[in-house]
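The chain below stands alone, shown as structure tokens; this is the form predicted alone.
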Amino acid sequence: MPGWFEGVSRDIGAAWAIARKDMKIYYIKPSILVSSLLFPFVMFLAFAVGREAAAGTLIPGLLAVTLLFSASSIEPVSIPIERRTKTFDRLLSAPISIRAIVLGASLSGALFASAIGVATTVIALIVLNAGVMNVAALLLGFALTSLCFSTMGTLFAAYRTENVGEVMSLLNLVRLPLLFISGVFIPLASMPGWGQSIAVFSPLTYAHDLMLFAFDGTTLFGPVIDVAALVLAIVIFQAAGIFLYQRSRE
């Protein structure tokens, strides 16, 4: 048991060091911060123009999309760049576990996306004069959704290439369809049966449902199922990432 605890502590320490490094190099830059804050409001215009809907139903979709793109966008860029400069090879050869590398890369994106989500929510609530019914559900939704999609971005970055465009093209083949099958643009109740069947496999479906519950109390699956589905997606993405990055080390 002491050895197991020491190993977990070492992994957490290494993951936090990797996360801090990535945030300092790739995230905490004026251009990234400004573009990340502007993106949600451009998306909001796409949501709001021509739609007669309450803020409590618009803001959850806005936040779900914001967290999806904010959390999953940086690692698919940073890791191919680090492969090109050989710094990622040095990280793989360091005496730390692959678990720590995957967790650290995912944690940096999750923290950044959560911060963007909080800032977006505060501004949207002020501008739209809306309110939050369940703050705990909202914060939990931020944390789980951000970690889920940052891990997904880290997973796609496992593709062995130094070309950022190749990774982003693969990632967008998944991200863009998620927008249309997850109830963000089209309510699940309005989808055909086959669309609803596909939607249950999308983490964004449960992220959006949890956000809806936080803002107006409506939910299709219930917050417990939403949380469980997001946790399951995180575990699957982390496990797949560990497997693929382990192959890169061998």
The other form holds:
Amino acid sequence: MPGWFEGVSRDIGAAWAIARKDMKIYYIKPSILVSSLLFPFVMFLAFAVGREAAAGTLIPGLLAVTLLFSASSIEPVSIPIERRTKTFDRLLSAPISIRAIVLGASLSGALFASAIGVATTVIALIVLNAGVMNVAALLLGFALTSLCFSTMGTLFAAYRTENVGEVMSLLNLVRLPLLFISGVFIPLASMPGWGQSIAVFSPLTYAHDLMLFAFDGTTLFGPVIDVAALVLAIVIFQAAGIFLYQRSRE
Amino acid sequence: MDAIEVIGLTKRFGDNVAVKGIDFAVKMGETFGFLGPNGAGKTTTIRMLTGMTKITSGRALIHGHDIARDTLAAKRLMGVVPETSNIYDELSAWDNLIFTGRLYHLKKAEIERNARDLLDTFGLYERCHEPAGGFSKGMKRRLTLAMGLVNNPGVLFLDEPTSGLDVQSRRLIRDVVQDLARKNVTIFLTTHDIEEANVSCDRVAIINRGTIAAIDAPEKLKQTFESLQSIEISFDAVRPGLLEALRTLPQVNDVRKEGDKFRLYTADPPEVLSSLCTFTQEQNMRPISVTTRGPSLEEVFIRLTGLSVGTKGEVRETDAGMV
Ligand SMILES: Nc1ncnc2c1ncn2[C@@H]1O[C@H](COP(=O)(O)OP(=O)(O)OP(=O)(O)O)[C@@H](O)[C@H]1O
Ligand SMILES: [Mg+2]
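Follow the form predicted alone with the form predicted together with its partner chain, if you could.
Now the full complex is given, and it begins with the chain already shown.
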């Protein structure tokens, strides 16, 4: 169906243009790059120091958290700012679908976070002398986890405000609890039953599980379920994003 | 087919109805002005026509494409220059143009050719690789206009394109717009600047509080308001009570003091001139200068929007219904 194909190719073209624009404006900046790269090491020091656990076992959790934060931090800032400077109107008046806007905004965060994930892993492997069992699973995990959480960030920015603080505080209301119910800091096995039943609804749980699998093969759900859960979360977040951005056009 | 056709277009923000079921049509290649005071609903109308905001009720068609249903086809045809110069400050003028071209799904070569031409037309070529955030207000405005033209639109929407600019930038933008009009681009522009509407527009709609008070060619609008012809007169000396005395002259509708001059509004200038002659002799005053003028679009505008004319400060019921 050429009409359908034409529509999809236009959407992808527009999403890619938006992603490149966002990368150029918001991501490829020394301060952002440095702080994003320092983040996992600060987290590492915070959690590794004074614990008996081998440093290497912390890596999957740290990676999951790093991806969560670096993927979901920029769009909730840039979109309210673009509303204020009225550049967001440009996207609304251009012949592109809301789908392309949501995908484009999420794509830049996803690419950025994946790159941070790779850089963090390389440094961690050198410093801690650890090893990766399954590189393909790791890279797939980076891509899906990053896209999942960058879409989540974009989703929160659908809240129609020009005030960055409002979006960030809403986002943190969800993002911070995720850390504690996803088995990253508290292993799922040592959580109470109710905690475990919440954990299955957190995409971070599967992201973490997939990282664990990639590093040393230990996994709770298995890579297939992890990947499926992350894909499902991406689809749900994208759909919700499209719905909310459609509605926020007043 | 009309370039823009608007039927019962309405926009409601909560209890506030910003645009109240307006109807109009803009012909292909026409330059159509939307003139109205602050808060009249000009920007809201443009935002609905360009798909930036949802329409509460009514319809808007761009070259026959319904903006609400056939959104992308309608948007592909248009260029938009919003009220605020919304450029990406962090990007260069060049990158701003390239990005905009990509949103219109144009080929790389075409975008680059258009970008070069536009930068040249708008005098931005020399500084096209600096971040646009450092541009002056006029340069930002010109870049915004260039971005609105990158897809060679058939219909161009301009929301107050020249407001707050110096003579040179204003001139440049006006020339570009007139040039586009010659190339048969349909232009829909809003403005506060009555002279701009008068000079550039084939037809003008006067909008006030969300309703259209009149639509016509600028000259025809003026003709409708014969009573707004005026005589401008200045005297060698001004004495107290002069204004009131002038108001009592027959056929004079209103008198307004403008600096050292008085403006007498009348439908019958010759009659008023002759009574002025008698008046000055009686009062033993000498006129220094006398000019008669037809109604200016400004006066028509003020009359139609129900704002006061002259020092009486009265608010007149508009004659808009007849137009
Ligand atoms: N997003 C919005 N939310 C609520 N009310 C709005 C919104 N946008 C516009 N309005 C209201 O709609 C009315 C028309 O506003 P609009 O901006 O269209 O006027 P305008 O003719 O463009 O005025 P100006 O000459 O000042 O630009 C105003 O009463 C305004 O308060
Ligand atoms: Mg306005």
